[in-house]
Amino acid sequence: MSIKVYINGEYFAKEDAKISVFDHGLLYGDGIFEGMRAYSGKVFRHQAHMDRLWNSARAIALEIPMTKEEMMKAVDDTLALNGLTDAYIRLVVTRGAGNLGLNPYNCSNPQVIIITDKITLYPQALYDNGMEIVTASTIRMPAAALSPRIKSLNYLNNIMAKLEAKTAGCEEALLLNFKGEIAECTGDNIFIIKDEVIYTPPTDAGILEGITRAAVIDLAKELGYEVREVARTRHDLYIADECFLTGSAAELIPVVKIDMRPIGDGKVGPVTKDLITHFRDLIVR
């Protein structure tokens, strides 16, 4: 069965889902998106994703042509139409079609697109045994230039770092901010564990405020772990006991090597294993 894609209240077969080539989302990356997961037919942290989408829209003065409640229903309906209970959801809002040129006020009819499908971001072996990452020479876009808290369609900063990862034979790359502090990976937030204390970069380090990141922070605190949102450097990562990444698509995945150096003993650590186990319980609550 062909996947049906939602565009502005209508459904189209995957091969027929189209928007204008004059849409500023295509021409200039002028738009926003959310990546979400559904488990057992329920969208994980659905309201939190809607709140972040609306915050991104307000930050770029983009008017979403529906309410949060209407958007949530459209997501649920698209999942149901495609017969999906466990799925990845890509929700996109573009500025809409306009004239050539940057002026967003020349655009009309913002496009709301909902894609629901299966996703396997990384091989299962990496979840079982941990992954290797490298530090990218590409630095994270400074917040003063473009706030990473806006989940925009312009992901070229991340893509440049992803190219470095793939060239090095890795799936992921770590981006540092302009101060040399750890920011995040190309599509995931990062956590470091030292002496059973969990560290993750603060929002002012130049990170996206990940929904899964927030869920894992809450989960870790529930389990009795100390969590500190403080600036860290590569030195802290090199001497860490454990490391893992979080993201809606990636979920929670261990990291066992950085820049060809083993993290801890080079194996998935006990704190990470504990969090993975309880995260699996969390997503089906």
Ligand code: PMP
The other form holds:
Amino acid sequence: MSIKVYINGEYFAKEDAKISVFDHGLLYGDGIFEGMRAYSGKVFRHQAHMDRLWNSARAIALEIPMTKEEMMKAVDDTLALNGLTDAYIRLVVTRGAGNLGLNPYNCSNPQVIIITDKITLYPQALYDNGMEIVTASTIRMPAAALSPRIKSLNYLNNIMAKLEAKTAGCEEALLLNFKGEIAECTGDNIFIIKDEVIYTPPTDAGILEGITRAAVIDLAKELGYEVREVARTRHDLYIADECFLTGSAAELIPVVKIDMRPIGDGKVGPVTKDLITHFRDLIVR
Ligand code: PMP
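Same protein, different state: after the form predicted alone, show the form predicted together with this ligand.
Every component of the complex follows; first up is the chain already shown.
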């Protein structure tokens, strides 16, 4: 049976789920989105995703034509209609159809799209043995140009870095900011462990404030780890004991090599393993 896609309160078969070619989401990447996961029928940190979506909307002066509560219900209904309990959810709000000019005020009809699907994961081997990443030469878009805190449909900055990752035979690439500090990966936040202290770049390094990142920071603190949100450079990564990435799609994934250099002993470390185990408990709770 084909997946049903929600568009503005109606459901369409996957093949018939379409929006206008005049939508500025397509013409200019003018729109916002969220990537979420449901576990056992419950969307993980649903409210936090709504808050971030509404903040993204506010930042680009886009009025979402429904309340957060209505959106959460629409997401739950779409999951139920598709009989999905463990799923990945893509929530998109476009600026809507306008003319060929940039002016967003010519677009009157934002499109709210909810796509639910089976989870697409990295191969299990990468979770077991860790992944290898490279530093991209593409720098993370500076906040003064376009804030990475906006989860916008403009992902070319990330895609340029993703191309570098794939060219190097990796699944992910690390983006530095314009100061040369570690920002994040193309679709994941990054954590570094040194002497049992957990470090992750602060918001002002120019990152998306990941929902999984926040959950992992809370979890690590609960477990008694010291967590520091401070600027890090590649030097810190080269001398680190462990490293892992977080994201709604990736969850927690260990990184064991950066730029062909092993991190620590090149194996998945104990702190990362501990956090992965406890993160599992968190999502099935
Ligand atoms: N950074 C970027 C650039 C991302 O696209 C994502 C995932 N959408 C993340 C970090 C991780 O955020 P989250 O944990 O909210 O999925």
